[in-house]
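Take a look at this one chain, the form predicted on its own, written out in structure tokens.
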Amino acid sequence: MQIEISNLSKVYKENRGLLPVSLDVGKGELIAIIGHNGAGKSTLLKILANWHLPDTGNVLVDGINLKNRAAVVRKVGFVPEVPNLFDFFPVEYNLKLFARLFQVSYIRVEEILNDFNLLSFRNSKIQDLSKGLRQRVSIGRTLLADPPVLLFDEPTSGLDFEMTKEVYIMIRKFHSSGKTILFTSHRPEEIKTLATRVIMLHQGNVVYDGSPEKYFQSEIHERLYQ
């Protein structure tokens, strides 16, 4: 397994978060993490991205313990719902800052600018970009180190129809290249369009783990969403 999650938990003061969860994720899977607000979806991704420390449990990525932050940073890429970019600096400067962090060549920055159609925006400040363009920069930043595992937290939240389609195309492209992808979503059409596996969290627990087709026909879907 590419990702091994064992007894992982993170509980906040308001008793919301992630209760002990154990999961295995195989290489090349495209998994939708779903559930109501507060179910633990974003918490799970942020722990896998090393943004949050768990209360209990361990995670192995390609056999490397998540606690080895220096090694895992090149294994896991995270695209948060709100891009973690420096708004007052230009696109190119943002990418170069993260390139230094990931210890990759500035040549890779040029590749990202080209691959994500950002060449004409290289000198534009992040704060001056549309939400769709900020999301494109955020995804490009995540791909700088070419990590084998990608995490997307609500990747199309607030995007218009055209940019949503663009994100879908990018995710499918990353998946077809062999990357393992986990994404959170509230959108049924997004889950049906992208996911090969659905993991549903409810009050911090896994209550469904299986195919999208069976999920939408299941009693758990009807009980919680109908």
Contents of the next structure:
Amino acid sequence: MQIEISNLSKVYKENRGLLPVSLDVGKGELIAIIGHNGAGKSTLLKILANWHLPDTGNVLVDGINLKNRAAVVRKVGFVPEVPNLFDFFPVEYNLKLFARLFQVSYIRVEEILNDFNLLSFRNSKIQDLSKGLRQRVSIGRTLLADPPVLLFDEPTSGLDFEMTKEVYIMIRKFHSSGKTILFTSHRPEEIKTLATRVIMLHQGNVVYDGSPEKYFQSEIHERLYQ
Amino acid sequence: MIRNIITLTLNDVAIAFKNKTIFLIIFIPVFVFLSLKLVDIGAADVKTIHIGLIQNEAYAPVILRTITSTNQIFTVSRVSNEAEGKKQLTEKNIDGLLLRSEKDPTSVVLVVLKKESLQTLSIVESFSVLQRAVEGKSTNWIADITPLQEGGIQKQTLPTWVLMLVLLVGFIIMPAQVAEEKEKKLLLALLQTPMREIEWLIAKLLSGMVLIFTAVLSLHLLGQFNPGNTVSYIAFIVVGSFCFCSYGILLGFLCRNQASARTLGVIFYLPHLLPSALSDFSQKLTVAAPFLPSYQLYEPIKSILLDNGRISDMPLEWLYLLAVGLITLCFSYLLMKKRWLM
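Mind sharing the form predicted in complex with the partner chain? What's above is the form predicted on its own.
Expanding to the full complex; the earlier chain stays at the top.
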């Protein structure tokens, strides 16, 4: 298994968050993590991305413990819902800054600019870009170190139809190149179009773990979403 | 329209409570009021001047007789020698020291802390009034005035400006920067790289120290001030900027957003600035100020700039600042590790 999660929990005030959860994720899976607001979806991703520290539990990514942050950040890339870029600096500066921190060459920056159609925006400040373009830069930055696991927190939130389609194409492309992907979503069509597995969280617990086809025919889907 | 305005106003007041701006609004007047109470207003009204006289010094009898008999204007302290008198003066136990003038035995040399000060003016005027009353002539008993601290008023106030700059970067700029990086999740983005927490902290410290160095250097260049003992001066600026930048980073970690950080910064800035900078003017503040790290920076800087002091005379102050810097850095590191309010 590429990701082994055991007894992972993080509880906020009013008992919201993630109750002890155990999961295994195989290499190359494309998993949609779904659930209502406050179900623990983002918390799970943020723990895997080292944004939050868990209250309990353990996570191994390719055998590396999550506590070994310096090593695991090369294995896991996280694209947050709201791009967290240095707004007052240009696209190229942002990518080069992170390339330096990841100790990857600037050739990789050129590749990312090219792959993500950002060449014409390389000197544009982030604050001047549309949300879709910012998301593109954010995804590009995550791929600088070419991590085998990618986490997307509501990747199409706030994007228009065209940009949403573009993000779907990107995610499929990453998946076909062998990357393991976990993404959170509220959109049924997104889950149907992309996911190879669905994990549903409800009030911090895993209440469904299986194929998308079975999920949409399941009683739990009926009960919670209909 | 009016309803909307009221609604929005109430909303703004609620936000001010949330981000603690309201505390700042209350805090500043309260603090200024308390500081002004601590300044020796009562003492300023009292006309009595504490004059030091050297035992067995052959002062002109008329001067000695006049000073010792006018209890309402002068109180006299006897000191064993000139060095002891200067020490008493530095410690503000006396306002002035009288030495017999070598050139004219019928007059005296007045030794004061600062030549251009209200205190010195008051002493000279009191002497002048007494002399006219006793002898009826206008030639001054004071032949010369020797200040212990050299330099014009600009140089006299230089330590205050330096302290202000260090504290401004430490308490206003650094916390806001840290909180901004937390608020915009930039710090978390950086923590998704192999960068270590301590690297980020050191980089942040260095950026603050560079800002302070630039500001202090500009101040010296613009005013053409000679720092005196350069090595000692740089050593204190380095340790002072380290201490207060580290302190400011910790304050930034204690806040969730920029607005809170700015408020908290000001709450720390004023109490560190005023008691230290005003300690020269108030014995009460001189008693309270040493408990603040800012005083442990201000006094050595003042000593180096005005009295040719050296770091070898003030190692404890240097170590104190270093210790405060290291302790606050450790706390920041722990908060960063815990992803505090991120």
